[in-house]
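Just one chain is shown here, as structure tokens, and it is the form predicted alone.
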Amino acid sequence: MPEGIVYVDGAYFPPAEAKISVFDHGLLYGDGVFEGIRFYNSRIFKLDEHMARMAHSAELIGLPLPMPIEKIKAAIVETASRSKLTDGYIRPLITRGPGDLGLDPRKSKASSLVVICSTISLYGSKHMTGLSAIIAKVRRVPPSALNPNVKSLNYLNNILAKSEANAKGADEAILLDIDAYVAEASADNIFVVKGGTIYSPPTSTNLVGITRQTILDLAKDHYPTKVERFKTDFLLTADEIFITGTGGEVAPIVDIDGQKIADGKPGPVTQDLQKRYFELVRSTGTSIHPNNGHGSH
């Protein structure tokens, strides 16, 4: 079983103890929202920003939260501190909680909260060497289908994505609207470098990004940053590409369906990128030990 513990409601159980309804409406319809955080050095990085969007994307589908936010965020902390660990990854999901077999909102009666703290490696070395992609035959859901500032419980579009990518051998999917403009990868935001500026894509059809901010501040005093659309041609032709996520960090793309991207290795400021962020990450952020005497960074 995963190392860590989780958090359910109040109580605190290993990971193969942890348990929840099998009517909880986050089970039978994917009814809540969740974040991804890591800490590293014992630090949480960007709780606070985290928090914020969590709540938002609750908001947006009417979510009531189960406790004021900054129960939740103290939930976290403790969570974390009982983990042992000192880098890890924290998932809080928010659930609409039991209810019955029915779509109704209304029959859960109370929202749940669950806290995972554990580690996640999602692609390993190829962090340095660089990622394989495909363009995904399957679309990014369309704003006016479901607002992409909802980080719900159900990843179903973005599944079948990285299906796709596991069918032809790929270690990411990279989605494109449904006007044919790239939107982001399967669970994380895109970036490309061109002519020595960084391009991203807006987030009017894709997650707001708290890694993907991160970069743009990162990146702001070093090099010219464009938010705006691109089609696939423009990503071909690119100098360099790479992703952003809590999960998958900052990872360079080298291949996508088999195409070279410039000479297939990750880029100079890609890699300055990943170290800058590297940096940032491994020295702020909130203590899981608060009464150490450190506290926020």
Ligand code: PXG
Second form
Amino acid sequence: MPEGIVYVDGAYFPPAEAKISVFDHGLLYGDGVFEGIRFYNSRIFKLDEHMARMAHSAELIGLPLPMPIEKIKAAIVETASRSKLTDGYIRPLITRGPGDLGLDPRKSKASSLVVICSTISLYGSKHMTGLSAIIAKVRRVPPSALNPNVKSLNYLNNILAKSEANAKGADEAILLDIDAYVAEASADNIFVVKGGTIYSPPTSTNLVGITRQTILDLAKDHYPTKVERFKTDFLLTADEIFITGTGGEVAPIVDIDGQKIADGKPGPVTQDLQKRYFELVRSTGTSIHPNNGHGSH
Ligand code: PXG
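Got the form predicted alone; could you also share the form predicted together with this ligand?
In what comes next, the whole complex appears, and the chain from above leads the way.
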């Protein structure tokens, strides 16, 4: 069982004792939304941005918030504070709540808030040496089927892509959109560096990643950046590739489908942006101990 603490609808539990109903439509149908948030040095990174995205996700699927967003935010800060961790990972979820065995969401009378606070390490030392990836056969669910801004509790599409990577002994999977343009990785956005310019696909088919936006903001004063679509050939001929996500942070990809990217080592632009990112996350954010005199930002 992971370390940490779990909030469920107003009460706090050790991880092994936190429970929700088997009739919750979050379990029965993946009917709910979530966020993944990190804190560093007792400060939550981009909490307001994560809250705004969570509220937007919920709105897109007509899921009522169990309480106003400010109260959700307070529960998140309190859960992180009670975890006794200084660096960790927060996973808030809003589920549709218990209903009957039909999928009609109207049968669920009250949505639930769960906040898991624990730790996460996705790529370990491969942050430094670089990850291998595959181009997944499964395509990303198109926006006409599900708005990519819904960060829903149903991640099967992403899990299938990740399983393809596992089967081939690769660290990550890159998904193409329905028109064969590069979309994103299984839980990260993607960037390419080519001829000194940084490229990232538009978010029309992808999640609007908070780490992605942070990197675009950090990069813009130092490198030319372009948000535009590209296909697999552009990836394979890149100078550098890296992926970004709250869990994965900024991670180089040095091999795709067994083919080395450039010299097969993390490149200088990736390393520079990794450094800038880690400096930023360690020096900003919302304090998890708001009453001890440290300010919010
Ligand atoms: N794309 C998808 C599909 C995601 O699920 C990102 C991009 C990156 O977004 P942020 O805002 O984190 O930069 C995500 C992130 C994890 C984890 O463990 C993250 C996500 C989903 C599942 C696990 O970091 N979402």
